[in-house]
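There is one chain below, alone, in structure tokens, taken in the form predicted on its own.
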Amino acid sequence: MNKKEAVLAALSSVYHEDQDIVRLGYVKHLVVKGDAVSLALDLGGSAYDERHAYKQQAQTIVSGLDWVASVEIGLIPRSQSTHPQPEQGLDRVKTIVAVSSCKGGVGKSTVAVNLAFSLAKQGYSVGFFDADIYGPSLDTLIHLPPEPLGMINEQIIPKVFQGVKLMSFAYTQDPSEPEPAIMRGPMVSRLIQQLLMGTQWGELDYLILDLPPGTGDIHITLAQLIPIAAALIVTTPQALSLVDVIKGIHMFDSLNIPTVGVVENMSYFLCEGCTHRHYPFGQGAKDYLESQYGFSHTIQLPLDAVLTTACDHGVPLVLVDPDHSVSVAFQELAQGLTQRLAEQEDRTLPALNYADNQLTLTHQSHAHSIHLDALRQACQCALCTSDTPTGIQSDAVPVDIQPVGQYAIGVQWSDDHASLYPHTALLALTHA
């Protein structure tokens, strides 16, 4: 038995369901050079945690061969997999949008539910998936009869309310004796996968995902598992919430999911008989996000007992009182979302280049010049905006230029300043 055969023989002890990964053809590009082994695993549509578990198991087994000194194992992306994807409940879902907050208690689920029903009121076919296992809220926001879930062709039949298809972990529990979900991260990720992929969603224009707070395993698992088209982030005006919003934006950037809008919830309130807006939690978060990240689609929602009452009664406000100002704001949010998604399909991202002491911004096949001093003066980094700003060196030049998500370009300067320029800001500088 040669060394390649020895590696394959060892890997044949790794099983996927009832067959080993060698017989299934999952082992690709096996190369043995002396005591070094490299290979790739083509695991088709397996979930994120499952793929990495197989990789770790294969790594341990091959490393255990007495002649092996190093092992390198890669994972072939799902998009490049030669194995057919299993039939999934999402096959006829056109667009998936994640609603996230990265912090609990900001009203994310309320926003997500009213967004879903606003889209439905505009004539779209919509589904809603409550991805929070530890604290599912859909059964509170939408009151439905406590009937058990049905099955057809080994898939779960979603519940339906006013034409919107619904699924939540709460629907799998006995409503008379609800039990807390006590389980570790990998178990939660697998359960989320089973509920999401095992639901017969049918043909949908939009599937809204109500993500749990934070930036953890569930977010990464879903991003690896399904094609999320965009993220919408919900926050409140406080600085503490804003910090988490920024973390969320960066997380979605790292997962190649564009953030297309921000909702500042509980932004203000109106006194009875008063048209003046009062801001109990302060102001500035919305403006900061618009200027720093270039978001053109941000809305503010007020503190309003009408919205709270509708939530407590288990019917979305957009259905109870469609003419209320908050319902109108949700309709505008839905319209803006569909518009941003349509623009995104045809969007060409600007590119910034520095060569021969010239800054050039290329956008929609046109090249625009930007003055180096103008770009430098537009810097809003921490060194420039602190109470004791660090001076800008007159001879500073860009040493690195990189895209940041789908909303900005980052520039590292020779004087250690690091600038973030939204595309809208860069385009404005070309006309200055």
Second form
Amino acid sequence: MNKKEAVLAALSSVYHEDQDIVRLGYVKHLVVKGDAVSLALDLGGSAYDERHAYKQQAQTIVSGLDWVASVEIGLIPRSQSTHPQPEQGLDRVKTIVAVSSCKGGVGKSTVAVNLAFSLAKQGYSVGFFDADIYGPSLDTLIHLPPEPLGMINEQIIPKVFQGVKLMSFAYTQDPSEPEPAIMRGPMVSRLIQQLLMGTQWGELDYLILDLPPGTGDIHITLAQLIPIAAALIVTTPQALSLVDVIKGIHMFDSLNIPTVGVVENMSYFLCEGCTHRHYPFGQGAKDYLESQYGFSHTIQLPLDAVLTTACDHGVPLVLVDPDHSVSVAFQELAQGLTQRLAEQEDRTLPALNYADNQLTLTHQSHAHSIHLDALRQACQCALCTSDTPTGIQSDAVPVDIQPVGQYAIGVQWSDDHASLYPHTALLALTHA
Ligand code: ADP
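Coords for the form predicted together with adenosine-5'-diphosphate, given the form predicted on its own:
First the chain shown before, then all remaining chains and molecules of the complex.
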């Protein structure tokens, strides 16, 4: 029995109802490299808790094989059946994740590419679409032979590198031709649409979209056209970038796309021979996003020449040096993302009711009440957190209470304070 067969034999002791998960075809993308095993479980429409219980069980069983040193198990997402029907080339793409930044040069494409290959290493089938038409960087980040694109059934065949399907506007350009003329917004949106829909992606667990920087037409067009399940925002830690991140979060909110994580890139550096982290751009953006928006999935990446070198060599760092601490951080980012997406599928928003000076949130049949005074005191708005806070008027009452995105509740008060309360902060208040 070879190692793969040994893993499958072990997994056949895990049962779903009255059949084992191997026979049911739930085990996908099984890869064995030496003593490292990676696989994904496709548990269809099961609830989040159930799928995680199976994952735990499988993890314990495979880790129990005496030659196995590491096991990575991914959960294949449920298809996004509640979204509008995607068009042809994306028919069999289960989850689309947009990676975005408000400014260029913050490392968005570097993060997006390493995220895609981290997901592929965890056993998922992955595609990558470079939607940054003004500055496509995929052919720099991944060096491929300059072969023309092939066509099949009037669809473009994506390029493939280490199992990940790739498409970029740069692949459609002839290097001997002059640069294309400057294109206006609607033309660009049309071109992206044609390229994205006209690519034969086949069956994918994840399609990563590397969006152009900013919050413009292209984002809105794409969000209306395809079911983007979640957004990941890349930033650097300066205060100005933070303002941009917030702009990005609000844009995705308005498009009804949950922002599931923020990557603070070039956050710190470690100088040679010293383990102390230096923060040249200051600290605090991560904490601010966590307290204001309830983002627990904020990852900090160092400023590290290994990333630049890997980019220059045209192979993602997670492939060149998978054990490097930055590669490990990318793997954590990918794992956190799949987990957030799985949680999101099972998520229902709390129902709100305000009466008798109490805000009541009802979630999964449990009612949590918060008194008006506690809610006021927890206000983190700009007026309350400035160096000279204006204070809260004791007779202020809420004039408007609304859900904000999928993560918070906004309250407009009669004394002009506008508070944003992440669900996590509200639940903490109910337990206080
Ligand atoms: P964007 O997509 O935001 O325009 P890129 O991903 O193209 O940015 O990155 C811009 C440059 O910064 C690239 O040369 C890349 O190698 C480098 N870079 C990105 N992140 C890091 C990092 N954490 N440490 C060092 N260099 C980085």
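This one's a predicted model, so the numbers in the text were calculated from it and none came from an experiment. Numbering follows the first chain given and starts at 1. Only the largest set of C-alpha atoms that superpose within 1.5 Å between the two forms is called the rigid core.
Engineer: Under a superposition restricted to the rigid core, does A36 display a Cα displacement of 2 angstroms or more between these two forms?
Structural biologist: The answer is yes, as the C-alpha of A36 shifts between these two forms by 2 Å or more after core alignment.
Engineer: Given a superposition on the rigid core, I'd like a yes or no on whether A418 shifts its C-alpha by 2 Å or more between these two forms.
Structural biologist: No; that C-alpha moves by less than 2 Å between these two forms.
Engineer: Core-aligned, is the CA shift for I370 between these two forms 2 angstroms or more?
Structural biologist: No, the C-alpha position differs by under 2 Å between these two forms.
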